[in-house]
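Just the one chain here, the form predicted alone, laid out as structure tokens.
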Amino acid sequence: MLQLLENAQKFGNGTAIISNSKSYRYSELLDVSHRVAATLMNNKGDLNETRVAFMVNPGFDYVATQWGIWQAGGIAVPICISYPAESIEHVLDDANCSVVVTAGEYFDILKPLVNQRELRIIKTNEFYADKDGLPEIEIDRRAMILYTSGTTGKPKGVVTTHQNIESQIKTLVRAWNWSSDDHILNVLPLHHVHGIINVVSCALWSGATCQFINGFKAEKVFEIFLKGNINVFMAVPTIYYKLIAYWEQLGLDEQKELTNRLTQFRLMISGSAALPVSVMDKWKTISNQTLLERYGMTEIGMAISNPYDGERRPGHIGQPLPGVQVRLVDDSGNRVPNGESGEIQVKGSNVFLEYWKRPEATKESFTTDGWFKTGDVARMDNGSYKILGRTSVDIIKSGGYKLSALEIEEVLRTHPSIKDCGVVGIPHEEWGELVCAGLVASGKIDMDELSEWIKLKLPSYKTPREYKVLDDLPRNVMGKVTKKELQQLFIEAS
């Protein structure tokens, strides 16, 4: 049995999650997931690694699905509840799934979409009650497909082995000190690794509790910690900076009573984007805590991390964390001395197996000694790492996602009145980067008709919130869109 499932059962009758008013024990969790299992292999004792889609909200059910597919032998391909129909297509086809698993609420979506390419399809209240001849699952086995954008066009099928996921969970648990003493709040979305092994996962593999509260809310979220339970917190940089725009619209004395329960958390967690120096410095203000930063992706877990005890430096990501190996390197491959900047490139067991049907691009992604090309650039600061940069300025972090400009710019170019465009990032303090797209149009755009059909095509997270329609876009002599210039029009338009 997965050693995630063995802990479970070691905590039986303890608090595993609460999502919608409602506590689950770590049996029923066990329980419901051995039925989700049953149902999913339909007679067959074995999934073999077939790729089972799900599109259920953060919580109960989330968890439940997920371990039911990992216990059939199945390959867990969660899909983002906002996406909108191109996207769970891509999802769909480009991992061949054979079986999709759905909240109610999302049934319509993807009832069209499941009967197009003859899928089977189950509701999450449809799992039945016999449990018994579950197969036995090999840690080598694939567990889970998440699709990222990278550095190409249409998002990736980025796969980890349930090994790969256990790695990723022991280091953090390790390194941040979890006990089933803990009680963490997920605000997180359950289709990006930061929500999934950071939170949920950590959390169950000690024994602690996992809260979850259908979408973000500032006032929910701070009513909730005044309750006194919660006692870790991990999130994005745009939520701490909602969280203290919330927080500094309050009374003096509503001020003083969040920031005497803030003081009480164990530990407080900012990724999946660079924290700005201001916002760690207004939280400290309001929280008396120094938010510990630390550095991961879709295809390593986490990588890098400040420590839990010891000092956490503003604009740094700190150390590699145990049984994770980091270099630096410079464009020939070389290590690179202390305090010059190089690519990072990790090498572990954390790291991830493969691109889903892409050998040429994993292959890419690795040295020919076996370490993982992040794309990202760093130099190591009196002990502590420092993200300067990418490599690529087609990689966007917003809003703690990492997108793909050139993905977006594909979408945008189908539009009929946009004859060529350029997606770039901005520095915003809000989202870490804006969304931001200049368009050359083949006649007159519709600003307004553009955000409606937009929305249609791409998730929210991924939508430009800035346009500027331009006679042409700033290009070098061999025709190269030179997208530095083009984020300086923004910039200097901001």
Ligand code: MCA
Given for the second form:
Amino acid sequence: MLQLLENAQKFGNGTAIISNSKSYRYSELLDVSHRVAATLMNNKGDLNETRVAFMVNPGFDYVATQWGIWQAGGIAVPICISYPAESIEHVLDDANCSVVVTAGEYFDILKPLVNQRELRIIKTNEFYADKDGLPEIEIDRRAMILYTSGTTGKPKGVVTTHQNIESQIKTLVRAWNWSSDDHILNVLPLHHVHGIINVVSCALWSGATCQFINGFKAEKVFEIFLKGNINVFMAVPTIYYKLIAYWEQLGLDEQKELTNRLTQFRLMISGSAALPVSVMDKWKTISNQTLLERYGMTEIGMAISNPYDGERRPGHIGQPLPGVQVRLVDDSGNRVPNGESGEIQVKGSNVFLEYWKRPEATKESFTTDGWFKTGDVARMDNGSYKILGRTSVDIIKSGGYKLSALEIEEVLRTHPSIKDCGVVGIPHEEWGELVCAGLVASGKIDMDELSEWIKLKLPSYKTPREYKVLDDLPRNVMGKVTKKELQQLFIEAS
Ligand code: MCA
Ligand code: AMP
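Starting from the form predicted alone shown above, please give the structure in the form predicted in complex with methylmalonyl-coenzyme A (MCA).
Shown next: the complete complex, the earlier chain at its head.
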């Protein structure tokens, strides 16, 4: 039996999840997930890595579905709940999903897509099947596919095995002192590692309580904090920025009350994007908490973290986590000396198995001796890694989401009034980077129409926030678009 589930048996009567104002014990979670597994198996005995997509709000049903898929021997493919139809179709088709699990609110968007493909669709309130015998799940089986944007067009499926997932969880549980006394609030989307592994899976591995709200709202988060049970929190820098902005406009008494409460937390963590030192400092004055910044990636889980005990250095990501090997190399693949910049490369059982159905991309992302090439550039600075940037300008981090400039450009180019375009990220205090698009028109571009049009093609977090219509994109002598110059055009205008 998978260790996550074995642990859950031990914690039987403890509160596993609070969602929609209801508490659920570990035993209930196991019971329902077992029914999910039986329904999915449909008397087949083992799903044998069938891909099961699920579009379910963060909460009890989400976890019960995920655990059910795993117990039935399937591969869990979470779908972002704010995806428009085109993005959903990419996941269903790329992963060749055979079954889709959903809740009522997403049924209408999914139904036609599922019908066209003749897939099985199950609503979370239809897990009626009696519990059935469960297959033995070997730890090296594929467990999950998460879609991530890269330096090529459409998002790629990152495949992790149960072993990868266990290794990612175990490292963090140890490094960050998780225990069954912990109570965490999840505000993050559950189609990415940050929410799925660092928050939900680490909590449930440890017998802690994981409370959910559907989507982030600063007011709601503080309201829950004030109730007094939450003692661990993890978020992206944009969320801390928004919490600070909300706190600042409160009255003095309310500010004090919140500060008192925040001071009692055991641990607060930031990750997924660079934590500005200004945000870390501000948060410290508000909460008396020194944010623990760590570094990770969908393909590797977490790799580098500031210490739980010991100095958490502003502007630095810390040291390799136990069991994770990290090195910095130059363009020729040689290790760089301390103080010099190089690409972060990672090895360990935390590292993913493959990009789904993309053997070439998988091969290219590893060195011949098995190190995963992250594309992030860092230097070792007095015993702590410091991120300096990325090897590609076509990767943008906005709101903690990794975006591909090329994916957004490909979509924009399909608009009838756009002849060519270039997408860049520019530095932004709140969002980390802001997505901007330079457009070359082939007719008159109606900006309102374009904004509505793109919402049907991409989720909101991938859509450009600023547009500029140009006679041509800035190019070098070879005719290649110079992204740095394009960035500059937007920076100067901001
Ligand atoms: C939304 N808006 C934006 C952006 N996103 N504006 C500029 N840039 C953006 N990126 C605008 C919307 O259009 C809207 O504007 C307003 O902000 C509110 O939109 P909403 O969608 O409600 O935003 P939100 O809920 O406030 O979202 C902010 C957020 C969210 C909570 C920070 O972006 C988020 O959940 N980010 C976390 C992503 C994450 O988990 N990443 C982990 C992946 P208007 O009001 O004008 O319409 S990385 C990972 O997993 C690795 C392993 C790691 O290291 O962790
Ligand atoms: P994703 O592909 O969404 O998993 O995003 C992973 C990327 O987020 C990494 O490759 C980094 O570029 C970035 N990232 C994660 N944590 C940090 C951090 N603490 N500081 C800077 N960048 C980070």
